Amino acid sequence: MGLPNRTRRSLLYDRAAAGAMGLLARLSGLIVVVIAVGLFLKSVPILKNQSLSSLLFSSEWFPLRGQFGFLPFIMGSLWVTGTAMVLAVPLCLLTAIYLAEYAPLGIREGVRPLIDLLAGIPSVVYGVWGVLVVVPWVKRAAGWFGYSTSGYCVLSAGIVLAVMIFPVIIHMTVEILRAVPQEIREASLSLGATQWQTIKKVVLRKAFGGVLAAIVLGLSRAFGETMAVLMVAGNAVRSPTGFLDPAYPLPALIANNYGEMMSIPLYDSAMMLACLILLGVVLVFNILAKLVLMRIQKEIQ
């Protein structure tokens, strides 16, 4: 006996809807591939003219002479991102542990939305805050220790970036800590361990991979940030050697220069290569974080 026409039509609609959503999901994933291929094709002229190693490891940035060394910009990105991570990771971990393990429900539910709200603030607002507050403070604080700086430096950019990645790391870390089964905590406490010993030796060990993934995602967010960094980093084309030196990260280079001086041979191709490098680094960070999270999810299941 066959299915009624109404049921058959409903099944047909379900299959069509599932097929359409699957196609859209695949197309969304393909956008990344299309962008990467487009950037690579635009980068081919400069890659034919100069070797990749000379582009990545040369400090000579003189577009009018055809010299496009990205090392100062790569080092600027590493310095600024590293400073942001050093400042952000301890604060984020302690905040997440408090919210997940110690905070009463009222505080947890009240504070987390405020932290998440930080993710929605436009980066240009962070940049203005950095220029008006962080840069003068860094300049003054450096003077207390006998150092001289304009305030537009690695440290200022690192402080602004650290605040920007707070919600990414805190939100994910809290979710991961809360996902650790309660039975494990109770077993540890029943053996005589204190709450802090349980958190340190049981909960954090169990959630280590997920916490690491949250940090990697924060790193990815910091590495690709443009506007705020551009406004406070100083943008001097040289590799920084300290926290008070100016820096010129890759995203700031692209934002500052694309559209200008495009008449210079190979300049647009050099900008496209900078975009491709940035996309590649961020993509690798995200894939690593995703792989770790998938492994954690499998272990929990």
Second form
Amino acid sequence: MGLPNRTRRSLLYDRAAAGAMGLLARLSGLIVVVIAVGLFLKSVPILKNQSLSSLLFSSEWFPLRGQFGFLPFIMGSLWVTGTAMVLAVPLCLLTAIYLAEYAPLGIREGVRPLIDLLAGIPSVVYGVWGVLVVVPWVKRAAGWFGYSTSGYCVLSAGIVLAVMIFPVIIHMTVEILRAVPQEIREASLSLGATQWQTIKKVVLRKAFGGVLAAIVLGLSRAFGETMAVLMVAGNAVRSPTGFLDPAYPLPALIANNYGEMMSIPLYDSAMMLACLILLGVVLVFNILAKLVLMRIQKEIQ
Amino acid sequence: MDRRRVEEAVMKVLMKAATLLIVSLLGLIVLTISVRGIRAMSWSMLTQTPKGGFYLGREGGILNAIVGSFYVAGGATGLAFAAAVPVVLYLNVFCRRGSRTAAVIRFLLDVLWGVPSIVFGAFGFLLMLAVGLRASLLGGILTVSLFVLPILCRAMDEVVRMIPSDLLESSYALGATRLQTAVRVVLRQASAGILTAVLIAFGRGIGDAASVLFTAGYSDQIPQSLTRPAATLPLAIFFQLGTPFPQVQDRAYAAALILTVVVLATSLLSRRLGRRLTRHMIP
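Structure of the form predicted together with its partner chain, given the form predicted alone:
Starting with the chain above, the whole complex follows.
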């Protein structure tokens, strides 16, 4: 009425754009829900056929006979991820504390981008490195101690995975340590504490939740990692009993068998359940870490 | 010397050792890939497709995988970009600051960001089966675009969020609508960051193997249409490394070197661009 036509048209476009963009934004947020529901619907047939506890805790894996016990793969995932965490966490914490608290500016400015840059190296490339360097090295090192292994084992997979999650944990931990306010460091130092005492008793205590979140994010990354592990873990259907045994983690199982599952009844459903377990574990870890980080952010602000 | 000084000195040595170890391990990876890759590299590697099968054929190169990778990652990044721009504009311009809807969508996108790529691969394959699509360039592009969408959204959101709200308000005060502000002010202000985000997403997309494992297929030829299977560099590495023939394994090493160079180059370029272009932003 009172408005000129051009203005009215602009407002109309604005309203239309708001609607369309809002819809698209909601849809993209829902993708993760759609994935979870889709995987669940596809794994219903096997859940109807076998009880969940027998699926999770049985070691009988004979798809041709319709027996799907996931225990060897779950144990494989736990062994490999656990090894990776044991190797990565102390190294990452030491490095992150050094970079955030001690390192001279030049070293910090040099090392941090280098580590971030290497976060982008593709998983298969880490796999190639694993095959070329880590596997023969583990084989030789085991030989010195009188053990024999092909080198394709839990330890090799753990080493490769640990290297892959270094950047994740270090990057986040450094950021969290830097976010701890300078005043509380100064207060501690002025009371006569050494720098290390300040870090140990004040800074790390303040940053504890965030550091834990960084570790959990690294853990979930390691748990879902596929290609590099597939290339070096050995992939034998058996629960590992030591670091030099081969392991067959869940992601490797999916990657190896997805293509040929169509001809065997319930096989596809079992693979979908494997995906669902993987997704469930990773999501729980991610959401926990995210919630902790959100609380810390609020605290700092 | 008292005990606490000793403890500090010991920890400092440990920290330096850990840092040195991590940096040298990362250096070792690049070195290993470079040495083996350069030894395997030749002109025909870059300009020929494999002859006589990717698994058994001993002649030819990896042109099919290079081209296929750029098709898949480029197409996926383009598709995800087309979806991510409206999403990010909606979150930052059309939603009020601190709105609940925006917070929930951000949270879900962050959660999606953490989903392992093998799950995207399996889910993408599920979708393709549902619509009767076979392993093809199109299937690969669609799946990888799902995989890079949260990466793009998150990276772009971070840049757009930095734009001061005064800038938007002055645009509104001049009579611009939200849409006009979004397109002419926000997108222009954030262009450097957006370019950086696109490069990051491309780098992640081109390096991922698990998402294309079932969806893009594998082929010795350069794909001629969207419905044909396409080879990608990560899968070329994965498959060809497993053969007993050193000539075929060489193709894997060459592919690994090319992939690493492409990924590191996009990463470096995005850092450079990010730094250079932000100089022209209104702070």
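In this text, the rigid core denotes the largest set of C-alpha atoms whose superposition between the two forms falls within 1.5 Å. Numbering follows the first chain given and starts at 1. Not measured: the values here are computed from a predicted model.
S.K.: With both forms fit on the core, has S28 moved 2 Å or more by CA between the two forms?
M.R.: Yes, because once the rigid core is superposed, the C-alpha of S28 moves 2 Å or more between the two forms.
S.K.: Can you give the CA shift of L12 between the two forms, in Å, with the two forms fit on their core?
M.R.: C-alpha shift for L12: 8.5 Å.
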